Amino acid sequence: MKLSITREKLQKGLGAVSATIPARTTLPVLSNILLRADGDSVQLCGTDLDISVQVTIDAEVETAGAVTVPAKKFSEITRELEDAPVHLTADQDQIRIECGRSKFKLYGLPEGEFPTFPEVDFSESWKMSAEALQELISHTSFAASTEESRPILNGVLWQLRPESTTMVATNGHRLALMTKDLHEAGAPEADLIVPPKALGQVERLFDGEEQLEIARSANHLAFRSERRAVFTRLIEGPYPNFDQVIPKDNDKQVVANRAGLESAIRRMAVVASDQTHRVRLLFEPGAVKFRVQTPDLGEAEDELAVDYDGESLEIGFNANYLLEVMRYMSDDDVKLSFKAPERAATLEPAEGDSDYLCLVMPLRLLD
């Protein structure tokens, strides 16, 4: 194999490709990332065995051929190099990279040694912006558990259906729900459960403004475009009827300053207990009041207006739940909805898109 290209390109594939790469394997070739030369590209490949990334690049290619090279040494090696044209020749199982002045040598495995790619077929694919997809997994995939407990609660739910497309993510303790119209054909109906690290790297590989085509197996999902691919396995079981866990008698509802409210959550979080990180908010009407104790520690109090007429109820939360959600309230005003104390709120945008809510339970309070 024996190939040119620039820096800014070896570079940017590397780092596509680099995430993907575990940080600890008891298989030597999982460190390594798979060189494949060929025509007037090269394609950079990494895999986990979960989760596989495969990334195409434009390259000068005098000899076409393949070499897998250790991932975190190589991708170190390029980021120090000059900005000038990189010239990678790969021998057997070595690779030489040549750059300017500078010169290394890496020695690799034999690419027989990489693990195949999943088998997808593409022929009953279907089609999808990349932007709405990002969409749904920004707003939902931080709300997957990372405790091994209950492993499907692990993946997020991703329902397909006719018209629309669902994505929900939850821990136990609270719950992201984005719903979207599909105005693409073809998509099948069916109830994938993926893990969240596989939609992250849909969500930073691709550009917005490309159309993904999406395909599946028994056991695994693929999405593609022109010039990467992402491949993942899928995530086994029945997924939770989160349906049954969203309140619908929610009686009371408070409209308020989405940033206002962040901030004041935000000082309270910093007197919070490190443990529960709990504060508690006392809805009267025409305002809430936060308070916070902490024993050893020490207290704070804020208040803010918001729009409610209801009767006082006092409720607690986990400070870093609430924050997360308003990360991603998409308008200025976001409203709150409760029935008691000990039952479970939403969260959602006061106006706009409505097709997104949150749910969050309740921490005890304790006088």
The other form holds:
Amino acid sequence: MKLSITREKLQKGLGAVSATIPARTTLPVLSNILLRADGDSVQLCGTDLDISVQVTIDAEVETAGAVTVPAKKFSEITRELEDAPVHLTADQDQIRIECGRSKFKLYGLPEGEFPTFPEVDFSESWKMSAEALQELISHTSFAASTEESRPILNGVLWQLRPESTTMVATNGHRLALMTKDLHEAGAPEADLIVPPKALGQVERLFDGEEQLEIARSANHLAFRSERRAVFTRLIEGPYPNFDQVIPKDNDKQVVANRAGLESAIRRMAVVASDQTHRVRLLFEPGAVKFRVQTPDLGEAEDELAVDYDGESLEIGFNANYLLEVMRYMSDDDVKLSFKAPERAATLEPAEGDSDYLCLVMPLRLLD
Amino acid sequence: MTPRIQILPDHVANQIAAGEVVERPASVVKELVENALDAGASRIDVSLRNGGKTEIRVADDGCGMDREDALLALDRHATSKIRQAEDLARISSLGFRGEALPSIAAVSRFSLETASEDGVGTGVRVAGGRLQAADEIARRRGTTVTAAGLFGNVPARAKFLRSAAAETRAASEAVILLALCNLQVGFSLRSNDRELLSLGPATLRQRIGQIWGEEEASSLIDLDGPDGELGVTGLIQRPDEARTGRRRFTFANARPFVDRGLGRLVDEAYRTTVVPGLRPDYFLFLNLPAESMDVNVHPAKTEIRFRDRERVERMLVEAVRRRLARISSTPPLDRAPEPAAVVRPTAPAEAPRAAAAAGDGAPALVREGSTPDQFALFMTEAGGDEEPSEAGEIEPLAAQLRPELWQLHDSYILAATRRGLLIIDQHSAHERVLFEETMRRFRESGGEAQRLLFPLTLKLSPSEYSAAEELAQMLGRVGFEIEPFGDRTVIVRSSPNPHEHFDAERCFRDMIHELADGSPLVDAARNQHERIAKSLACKGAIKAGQSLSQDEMADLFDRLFATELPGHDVHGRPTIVRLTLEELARRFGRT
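The form predicted alone done, now the form predicted in complex with its partner chain:
Below is the whole assembly, all chains and molecules, this chain first.
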């Protein structure tokens, strides 16, 4: 393998791939990046076995070939090089890096040791703008569980339907759900459970204006644009029936200024228990009163004028859950719906066609 | 016809009375040593032949008696220790009933040699309760009592004596008991001319070391009781050193007594700090006004009745509890070198060594002996009661900021302190935190339960299902809201949420299994609240292998040290191990 490339392109490519390289691994080759030169481009690939990223960049290829290079050192060297063409030459498992008068030799590992990427057939694929996909991801994937006992909930449910697509994530205490129209379905309906980490790569790697193709194999899902691709393992199993638990009969509704509500809860959270983050919200006509009492620590109270004309009702919540779900509410006002202190409460932007909904399970107060 | 009922002759009456006071050689030893102590002896030598069945001799350097007293002492209820009935209410001497000497004399070939000044003394010989001779003899100040052929004239009693080894063991236990509460007095015990014990004046810790060895002594911690009339002092065992609890001694105003109820209370006070089934040793000294207790319960004087027992119990439990709260259960890795190794400057060859023979005596008691002179040396050089285990104290944390924390193998939290390093077991630590928080929830109202978006529907075994039905209300108070659903199925609608990585389903399943079928942990609990709290703590705590963020570690650290007993988890295992700078220095050869 022998090729030349601009330092800038190389550095950008390495930056895109490096994020998948595991910091510590028992399989040494995973610390390496695979370089595969062919035609007028070079492909950079990195993987942690669950998620793989592939980036193609322009290069002047003299001899085609492939080699793996220690990712960290290669990136560091590239960062320090002067801004001039970089010449890469592979000699068996070694790679020579030359740029101006700087010369490096790095010891790599044989290409054959690098894990093969999953094979995904793109003949049946969904098409979507990166921007729309990234919006779905950012609004939902934070709600996935990090607790490892129910692997299903560690994933984000992605429902693809002929006309629309929905992403849902929950940890069993709070849930985030967003739906978007889908105009170019192109592939059959599917319910996919995707690791949030892979979705994070999708958010990071693609530019908003890129058009993405998404296709699946039995166990894998692939996202690709013209020059970039992300592959991920899918999580298996049936996702719990979330539709069933989203309350349809929450008859009490509060409309509050989102920033005001958020800052009041933030203030209360300071004095809330580090363990449960419990705050009490007392909804009264025209106002919501906040109250926190934490043994051995202290108390706090606050009040916010809101649009509410229902009966008085007190509900306890984990302040962190409320703060998390409000972060992605885009409107100035947020609509809170609830029915009873032990039932799920929902939050959604007060205006608009309401394609975003969050649900928070209350804390039952035991006193 | 002779009357059917007759007054017994004195010697027969004495034989009967002897049965209450003198059961076996050990009780003779006890009575005689107590007399010697009451006589103000500074040194008491006990020697036995054939377990005391052939001969018991107790010699002291106490105040002795003159001829008249020596003869009077052999009459029943003749005593120098009390004068009138009112004195019974405030007994401070060990003997007082005036029964011992006549009782012993009634069942043995008895001789008494005594002198109140060096020079001329009195020698009295009694056989079968009848005075044989009373002569002038030459002797030093003090008293020597010899009882030979014990129960020779009471065959019924003689038959019940046990083997020489067993009787020797019992006699040495009697000496040890008195040696523990008379630290200023030197004791020796010889059996068939072999030395079993040689005890110089010592502190309590030193004496325990003399009797059972340094290992026992260094497993104990000082119970520093409050000053004042009502108090408790002594030594108790470090919880992680607790084994069989064979060495449990209670003294009231330096008088040994037996009280199983208090033993149970001490176990209670150790609750959740020792592994169930293990029991700590203790050496407890109650300091009470003489009139607040009644020692005249039984002639053998092993029981004491307290006027205000509840108060005594409370005082004892509080003292133990308070002390345990201050320690980390595990000693630092650098257990202090045995003081004996440092302060025994004489050549080892000079120290008389008592050989242990398996068949005879009490092998466990045979220790390296020392002469009183050596002990004097010991005292000065050792600097008195230096407590090696004191290094195990947890430094008071109020004075210091939270140290830097690291996690090791996703299981241990390391914290730098002023004096070294604390190694905290994250699961054990969180167990302790959860246990106390849950108990507090039961005591006080408050708390909350996280409602579940997807309620858990769980099929249980028949015993689990009935436990769930029975405990539903109490489980609700710790956060598990459950609804029996029939067909051995329950729906769990809410759960506690003690940490970010909590697995509600697994915790509930494990708990209900344990609560239904029992386990050593929950079976040792006092009541249902404690059963549930222990089970929740054990099943719900952060597991080993769980990676924790800096904030999570800090939170756990702070909450652990806010608990009542931070040093132990609910199984009684230690939560903290210390590595001191001294230990590190020593390991690097920088001592």
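Numbering follows the first chain given and starts at 1. It should be emphasised that the depicted structure is a prediction, and the values quoted were computed from it without experimental measurement. The term rigid core refers to the maximal set of C-alpha atoms that superpose within 1.5 Å between the two forms.
Core-superposed comparison between these two forms: CA of Phe104 displaced by 2 Å or more. Relative to the superposed core, Ala64 shifts its CA atom by 2 Å or more between these two forms. Relative to the superposed core, Val334 undergoes a C-alpha shift smaller than 2 Å between these two forms.
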